[in-house]
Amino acid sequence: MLMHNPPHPGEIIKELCLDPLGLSVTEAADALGVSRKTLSAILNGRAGISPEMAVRLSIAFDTSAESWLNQQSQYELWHAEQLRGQLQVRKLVAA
């Protein structure tokens, strides 16, 4: 089941991982091995998690990569979602 407009992963990673340690964006990037502007366009929801940043999250913050994954994934399938009525699609069935 779909959660309710689910925060973007970056929202996430501020408020229960940046702001509790008192992170600056700076510091985190450089804890993590990525640019500040990579982590920045991350927290600020211009850029998703990927693979390769759900295993960085998941070794900084003692979390698993997979958690991180399925935050994006739900985001990105709410946003999805709200699109459905504009998609032009025809049900395929068996004949």
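Same protein, the form predicted together with the DNA this time rather than the form predicted on its own?
What follows is just the one chain, with no partners and no other molecules.
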């Protein structure tokens, strides 16, 4: 079922972008053009990756904005899927 609880994208940013370059939160936030608080919240999973933030990440780290946004989507979707059984929805098309 592949029901593995995915890590929040901020964890990925830290491990994949900040740590390898030895960047502090302050340095990275400054480069990204956002406040330390904003980046800190993302790294600690208290904020998601907004579309604008995805573009910022893509510029600073030469990656694809789409991949960051998709990771965020997958993370949010996993949590929404946990509620699938509780949603009162009527099927309109045969399974």
